[in-house]
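First, one chain by itself in structure tokens, the form predicted alone.
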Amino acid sequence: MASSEEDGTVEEKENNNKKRTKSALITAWLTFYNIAMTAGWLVLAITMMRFYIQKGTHKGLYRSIARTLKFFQTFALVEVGHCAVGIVRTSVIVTGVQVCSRIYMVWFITSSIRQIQNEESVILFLVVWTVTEITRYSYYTFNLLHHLPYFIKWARYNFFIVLYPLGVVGELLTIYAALPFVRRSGMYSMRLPNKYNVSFDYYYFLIIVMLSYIPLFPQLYLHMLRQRRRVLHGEVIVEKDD
């Protein structure tokens, strides 16, 4: 009996050690990831400020940061993976919608249509994204290090109240500005007849994308408001699984 109990204790210790090691590795990776993303968005912020100070205009700004923006925004797909494998307890659907919508804005709208890159709406959503991401990744980093300044916590759950709607306005105005160019050029569209016997009109697809903000934005915004009440005010909120 004693031997059996000792074997059980040894096995339990080994399992606990494995769990601690796994937890430490996950924490180390998440800390590294969030520090890297904070640094990346800080670089974007500094580059944008320097450009505007030197040039005195926003024209040409997007082109100057496009490569860096595409890299860090696309790299955020890793976060969907974090949710999918369970190392971060956040909805895969919510994270996926947020990340993929931004990647779409960067790759298939702003970077693809040069004529709209100098629109004020592009600068609007760029500034909003930059402030939001610096705040968000800083929050995660300090939280993982167990040294979370109250200002970072406050900023994370208050800035979005204004920034989120502004970002949506910037994105929608940018898509709207793209519509005439897409219609004239026929980009990403497929006309009949073709060997695939499939028709696709990117112009109308963009209109559908704009309309999709109507049901999606309130859900994401209310999700953040619930998180705000839970974190800042300690409310216990039970959310349905997505």
Contents of the next structure:
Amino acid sequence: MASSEEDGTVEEKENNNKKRTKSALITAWLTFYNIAMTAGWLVLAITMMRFYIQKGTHKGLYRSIARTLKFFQTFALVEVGHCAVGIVRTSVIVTGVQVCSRIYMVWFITSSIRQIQNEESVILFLVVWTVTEITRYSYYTFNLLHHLPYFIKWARYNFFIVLYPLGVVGELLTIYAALPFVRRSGMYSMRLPNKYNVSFDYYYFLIIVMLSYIPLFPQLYLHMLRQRRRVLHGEVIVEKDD
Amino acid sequence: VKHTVEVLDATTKEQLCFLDKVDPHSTIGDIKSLFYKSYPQWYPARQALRLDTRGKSLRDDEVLQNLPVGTTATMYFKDLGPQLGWTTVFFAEYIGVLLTYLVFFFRVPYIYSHTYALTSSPHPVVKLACVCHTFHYVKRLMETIFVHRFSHGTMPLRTIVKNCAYYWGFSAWLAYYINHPLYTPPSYGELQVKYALFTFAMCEVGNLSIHMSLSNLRTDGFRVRRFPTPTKNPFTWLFFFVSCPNYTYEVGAWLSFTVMTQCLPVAIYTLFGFIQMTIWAKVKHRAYLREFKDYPTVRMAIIPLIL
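Condition change, the form predicted alone to the form predicted together with its partner chain:
Let's see the whole complex now, leading with the same chain.
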């Protein structure tokens, strides 16, 4: 009888140890991931600035950073996995929509439609994305290390108020600029008749994408505003107790 | 001993209604009727009454004295929004789908180029597809009227709008291509169409058999809980392998329709339906496993031996 009781507590201890190692591994991975992404976007920012300083123009800037941008933006898909598995407590759908819209913008608009790569609107959203991502990933990094400087928290929950709408403007202007080129080239489109009995017009698809910003953007913006109120508001209460 | 029932708003906690001298044998349904007298805008079907603000809603047939509340009960009210009866729901959904498809089949003007308005397709498979599609939804309507027994009385209005948009939208999308003047008949011709028609028919009969056998499980009301088992009808033998053969047959019917029409939008619709039905099947399967200790272990949720 006595020995089986001991076995019980031994098992408990083993389980607790496993849980602690697992949570330590998770924290280690998340910390590594966020440091890597912060570094990646910093590299992008610096490359962009150097290009502009050296060449004096933004023409050709996108081509020079396209590969790095594709890599780091696509890698963000991992974050959807984090939410799905539960190691990050954010909605899978919200993260999914944000990451997918970014990846879509990079792969199916800017990278594939060369004629719009030198548009000013591209630089606009690139700058917005870079500032947003550096702030966001460094916030996560410092948070995981339990040493969060207040200005990073402030930046993360205040920059978006201006950056988010600016980014949307940049993205929409870029898609709009792409429309005539898409129509003329008929890219990504399929016409009848064909043996799959389907047709797809990328031109009209892009128009639908632009229209979808109307319901989607306010929802995401309000979501961020609500989060801001919760995080910054909550902190004010804690300070009062102190 | 008479009971008192206090009804509070689940979000604001303010008192909405105070009922005294309530018969302890009255049901939740009776209480909802009493509540409705004070609040005529909230008919019983849209009331959800709970014992705590975040708990499960109480069933209409639960009896007051059997609840863990003592002689003074506090309940929380939540408005479920406008509700429609199931029959209305399915009629709206299915008749809408039927008519939408027919609009394209008869090539109503302004859909296709005007030289083709109100003409008919030269391909026999297009007529056959219309017959199959129409049959599928007429069968569903008949089942709604004669076969299905619903455990909930109603469905919220917002869900119906969403469902109708989904069904009608997809129906329009696939009907547009099947009935298009530039439609291309299947690559393997009549053979492909005949085989697909055969499997389609088998799946429709199978689906109907399962619905009927499920309906027979409920002949003694909702009290006796049994899980479905194979009967003499060979189509129900799929119960040996899956918990929800009705979904299996449904996917089979749509796969057949895809092959019959060789139309990518149909394939996409089949895929979406498959994903949704797999989710439902898994939930049902888990519920069966939890409720019946002797549930056959070889059964999967929707695809034999696989899913």
